[in-house]
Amino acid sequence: MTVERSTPRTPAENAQLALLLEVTGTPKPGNVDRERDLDELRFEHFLAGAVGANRGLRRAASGAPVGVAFERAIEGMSHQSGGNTQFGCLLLLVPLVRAAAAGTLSPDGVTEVVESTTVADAADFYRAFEHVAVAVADPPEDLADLDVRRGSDAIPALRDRETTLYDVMAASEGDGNAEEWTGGFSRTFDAAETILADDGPVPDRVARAFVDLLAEGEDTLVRTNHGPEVAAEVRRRADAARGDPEKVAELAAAFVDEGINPGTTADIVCAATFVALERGVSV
């Protein structure tokens, strides 16, 4: 089914704008925004990352394979001194851009995109890990040869196992971005509706949607870096603060002080912002 676009911008332009709007939304507890930097990761790094990712996003919109477009986007994103700014955002954005460019931006449409990925796409995904350092959990013992941190060294194992990029995501149990891939991008599309239904400046809507997402599900990056108990407590604290701007601002300062960075939630709200832009949210 063809989905009508409601925007004057191209899908690649909306994806780049989503990257920019995500980082300008404030407060987003624990994350870089226009009012807060982290020790080694600053607002300007995200702006530069969004600019650098453009070439890969345009490749996705032109119909290039998902893996090729993603690796190019990550390579371009890495051209700033902060390191990994938007790896997870781009992992979600690239298939969404492919679907939007084909006129099928819907849960079914993007599912068709990701389920059609190949072993070659998986190989390019692994190559992308050589551009930036990404925090990931240890794989199960039987998948040690497919540890993404091995980068290109894991490609022979991918080929031997005939593992597609979708297969990689399906095996990434408990990873929030992988669950979007295998679950029809359900949280992405739900959060997009929240942004569309809200009012006021879009960065403010993005920030509110971020807190809602954080309150509704544990953040994978927090769990990876701090453990399940902290991830559960972060979710509880976000739920207690949402809807109260003063409490959210206090939480934002507290999470930065505590070194808590809910990056996976930022990835999903960025993807949701893209969907909202494609569906006509006014900027």
Contents of the next structure:
There are 2 protein chains.
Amino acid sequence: MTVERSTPRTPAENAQLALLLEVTGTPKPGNVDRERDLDELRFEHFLAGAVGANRGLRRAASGAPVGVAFERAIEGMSHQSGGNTQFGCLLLLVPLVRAAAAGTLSPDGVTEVVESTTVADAADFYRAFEHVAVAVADPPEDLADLDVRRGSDAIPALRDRETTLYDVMAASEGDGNAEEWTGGFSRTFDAAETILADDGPVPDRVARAFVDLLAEGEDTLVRTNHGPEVAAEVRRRADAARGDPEKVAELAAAFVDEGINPGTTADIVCAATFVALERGVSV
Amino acid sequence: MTVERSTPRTPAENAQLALLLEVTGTPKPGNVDRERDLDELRFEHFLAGAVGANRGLRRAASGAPVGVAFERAIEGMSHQSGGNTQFGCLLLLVPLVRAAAAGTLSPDGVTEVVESTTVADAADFYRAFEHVAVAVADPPEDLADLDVRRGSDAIPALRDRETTLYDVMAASEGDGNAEEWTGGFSRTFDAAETILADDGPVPDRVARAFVDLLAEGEDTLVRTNHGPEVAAEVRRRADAARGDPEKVAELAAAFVDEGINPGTTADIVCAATFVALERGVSV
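The form predicted alone done, now the form predicted in complex with a further copy of the same chain:
Next comes the full complex, and the chain you just saw is listed first.
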């Protein structure tokens, strides 16, 4: 089934715009946004990252393998001094762009893309970790040889085990982005509908959708960096603040003070923004 | 003579990043920046404009005629609801990107590019005015048939007179961007050196360079919209505020209240940011 597109931009352009709108939407408590930098990670690092990522996104749109397109996007993203800006966003965007370019941007369509990934895609995914330092959880003990932080050193193990990129995601239990990959991008498509149904400037819609997502599910990056109790508490605090701009602004200040960075939720809202742009939300 | 490049990005990527850094640098009194929107022209319109302009910038880098690349950039830029975001920036960036891609990014190199423009380039320049409304001064009476606001209706007159795009610029007396075209982009290259010699985050350098440029020369767009006396007064006020962040912040608030938008100065600082990126300023 082909999905109707109603946007003046190509899928790669909408993906780049989604990267830029994600970092612009404010307040997104705990994240860099139009009004807030973190210590070593500033707004302009995201701009340069989004510019550099474009080459990989265009590869995805022209049908390159998911792994190749992702690794190129991360390589391009890495040419700035802030470190990792939008690795997780790109992990979600690349298969979505491929599906959009093929006219199949739907839960089924993107699932077909991710289920078709190969061992070569997994190898390129691991290579991407050599371009930037990414915060990830420790893998289960029996998968220690597949720790993504090993970068391309892990590739022989991937080949031995015949592990595809989809398999890598399926083994990443409890990771919010991996759950999108293996669960039909359900939170992404739901949040896209929220953004489409909302009104006002798109960055404001993105910021509201971010708080909704954070209120509805624990953030993986917070859990990785601070443990499950803090992640549960962050979710509760977002739930208590949602819908009240003053409380959300307080949360934004508090999370930065506490060093809490709900980055996985930002990844999902970025992917949702892409879907909303493809479905015609107007900037 | 080939000019050394020391940047991880392609010329088209650096041009897109320059568009984004220009709109981000704050405070840039009277302009949209990271901290300020105008009534109907918001930050996200510039993001979408910079995304869309990329297709034209890549054409410029691959050696397309200046007119074709410019018209494509403006067409891409126009797919957002804010109207004209960075028309003037692109008018400066397109020949600079062409020169950079050819390894000749210098006053002489870019002058060679602009002096080589043809009647066809002029026709494409006029076509670009059909994509967005641009504030321009009235032409001299004997050039009324070449009023850019006529769009492609003026093309027969261009052909009759054998007017190249360089000729159009040479006839645009008192226009700051046209003066860059016909004067070796001198303010652009000077401001690029200022940005390179400055320190701190690049958007802050861009904002400081903007105030310096505004203090040193009257802004064409202000003159077009408010007359020569206001333009002179704006220059004096910028000169009095430069170097004092508190006074520059006051100016930023005042100019927005007074409806003063020094857009041509923003164009030149954008072009200067591109040159600085090409020469290795690090984000």
